[in-house]
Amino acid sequence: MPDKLRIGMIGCGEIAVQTAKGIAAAESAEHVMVMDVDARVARDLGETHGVPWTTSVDEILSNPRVDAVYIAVPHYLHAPLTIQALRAGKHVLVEKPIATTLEDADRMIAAAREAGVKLSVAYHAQVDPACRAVRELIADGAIGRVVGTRIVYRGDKPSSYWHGGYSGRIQTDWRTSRAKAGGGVLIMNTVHDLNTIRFVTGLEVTRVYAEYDTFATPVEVEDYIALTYRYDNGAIGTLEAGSAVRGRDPLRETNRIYGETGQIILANPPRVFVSEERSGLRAGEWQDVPVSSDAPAGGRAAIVDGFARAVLAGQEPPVRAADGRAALAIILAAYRSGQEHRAIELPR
């Protein structure tokens, strides 16, 4: 078994810069090639990391030194490029969201199964030591039965974001388009939070009601959305997200998980309150969630390393394609709810 997974990159835009650093820092991965249709950014990232670059998808997928590809392209291209890579026999780590439709997500999952290769999504919770510690506390009953969750995102994206992202590295209009992006702040930003809450609680959403609109941004996608949803254990979740919230969030409100006997704040570090001593926690006071001091750091390197280690061992990645599909299903139900002005049931 090789000791490093050789990874090529398809897409050299904004988030790819951070992931390239993650590949370089990951113990079980090696960066071997980059590709982008924009020769300028492909050359830049290739030269920065000392690897060959190309503008041809076929060239990177036919390279026998490439064992796997990381794909970071506009959302609507996730499915076709992932399926092309899978059919070429490459393992794939694709950026969030997995796709823009469940049909595309299912096609990607089927293609991975048929090719006998691994497909994963670049979420962080499953490889983050703090999130794993929170998951263990909840599973141990430290806060009792989960009765509620809250997700809050209050951003104020500059007008330049919609055509150049935060860095301006590539100029493009895909973020403004509902067809190309799949949606706005919900699918672009809080998809990470939905995956995190699902991972740490182990709960599945069964019904969603949402309202959303575009108030302050000249784009097709929503810049403000509110969701209420039910979980399979009866708990209630809420989500509030805005990408044009002037002044952002001076109180720095964070996501929370409420239990019958305590609650957890998903801050950095996470904080926990329990009303009864359990899991080594003191009752009646706020305290940091205990995280092993020798646990590896999270971030992009952990995402890459978790994926690479699993592939090398012939195991399922920490983030499964099914995890990406589950988060997408919530998002699409929310968009449908907002369009039809009714609650949407998710299939069990």
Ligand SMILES: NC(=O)c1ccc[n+]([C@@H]2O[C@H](COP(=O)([O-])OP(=O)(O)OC[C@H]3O[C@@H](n4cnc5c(N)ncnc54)[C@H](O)[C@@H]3O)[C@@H](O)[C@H]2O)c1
Given for the second form:
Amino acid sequence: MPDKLRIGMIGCGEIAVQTAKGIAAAESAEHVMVMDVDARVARDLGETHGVPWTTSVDEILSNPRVDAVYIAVPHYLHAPLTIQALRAGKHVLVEKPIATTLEDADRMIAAAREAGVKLSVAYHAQVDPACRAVRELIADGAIGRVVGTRIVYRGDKPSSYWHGGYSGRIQTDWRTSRAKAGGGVLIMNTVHDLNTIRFVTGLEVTRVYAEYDTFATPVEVEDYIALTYRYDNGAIGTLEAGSAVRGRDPLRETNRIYGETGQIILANPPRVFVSEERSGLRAGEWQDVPVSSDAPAGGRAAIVDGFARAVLAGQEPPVRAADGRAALAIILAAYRSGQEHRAIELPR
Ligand SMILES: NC(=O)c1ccc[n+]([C@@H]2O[C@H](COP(=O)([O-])OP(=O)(O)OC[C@H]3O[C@@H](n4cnc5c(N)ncnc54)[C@H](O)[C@@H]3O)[C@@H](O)[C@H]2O)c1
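Switch from the form predicted on its own to the form predicted together with the named molecule and give that structure.
Full assembly next; the chain just shown is listed first.
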């Protein structure tokens, strides 16, 4: 078994700059090539990392030195490029969200199965030592039955973000467009939180109600959204997200999980309160969640490394394509709910 997965990159925009550093730092990965339809950023990333660059997708996908590709392009292109790569026999790590429709997600999952290669999505919770520790505590019953979860995202995106991201590396309109991005702050940002909450609680959402609107930004996609949802164990979740929340949040409030006998705040490090002594925790006081010190560090290197190790070992990646689909299903149900003014049931 080779000890490094040879990864090529499709898309050399804003986040690709960070992921390229992650590939360079990941023990089990080797960076072998980059591709972008924009020669300027392809050349820049290739030269920075000393790897060949191209503007041709066929060239990167026909390169026998490329075992796998990481795909970081506008959301509406995730499905076609992923399917093309899978059919070329490449394993794929695609950026979030997996796609913009469930039909596309299903076609991607089927293409991976047919080609006998792995498909994963670039979420971090599954490889994050703190999230894994929280997941173990909840599974161990430390906070009792989960009765509620709370996600809050308060962003104040500058107007330049909508046409250039945070870095201005690429001038583009895809983030403003419902067709190209699939939506606004929910699918762009809190998609991560939905994945994290699913992972740490092990719960699945069964029904969603949402209200959303675009109040303060000259774009098609929502800049404020609120969701209420029910989980398969009967727990209730809430999500509040805005991309034009002025002043952001001086209290830096973050996501929480409420249990019958305890509570967890998903801060860094996570904090836990338990009312009964359990799982090595002290009763009646807030404390840090113990996180294994020998666990590998988080960040984009961990995402790449987790994917690469699993592919090399012939195992399912830590983030399964089904995880990407599940987070997308919640999001699409929320958008539909907001349009139809009714609760939307998710198939069990
Ligand atoms: N995981 C994270 O925390 C995180 C953060 C930011 C962005 N992202 C995701 O990464 C993806 C890209 O976001 P971004 O901010 O880097 O966007 P960006 O606009 O900065 O970069 C996208 C790149 O894709 C290229 N591209 C467009 N069409 C292409 C094609 N057909 N073939 C190859 N390249 C093509 C563009 O030229 C551009 O360089 C999105 O899915 C986004 O949601 C993830």
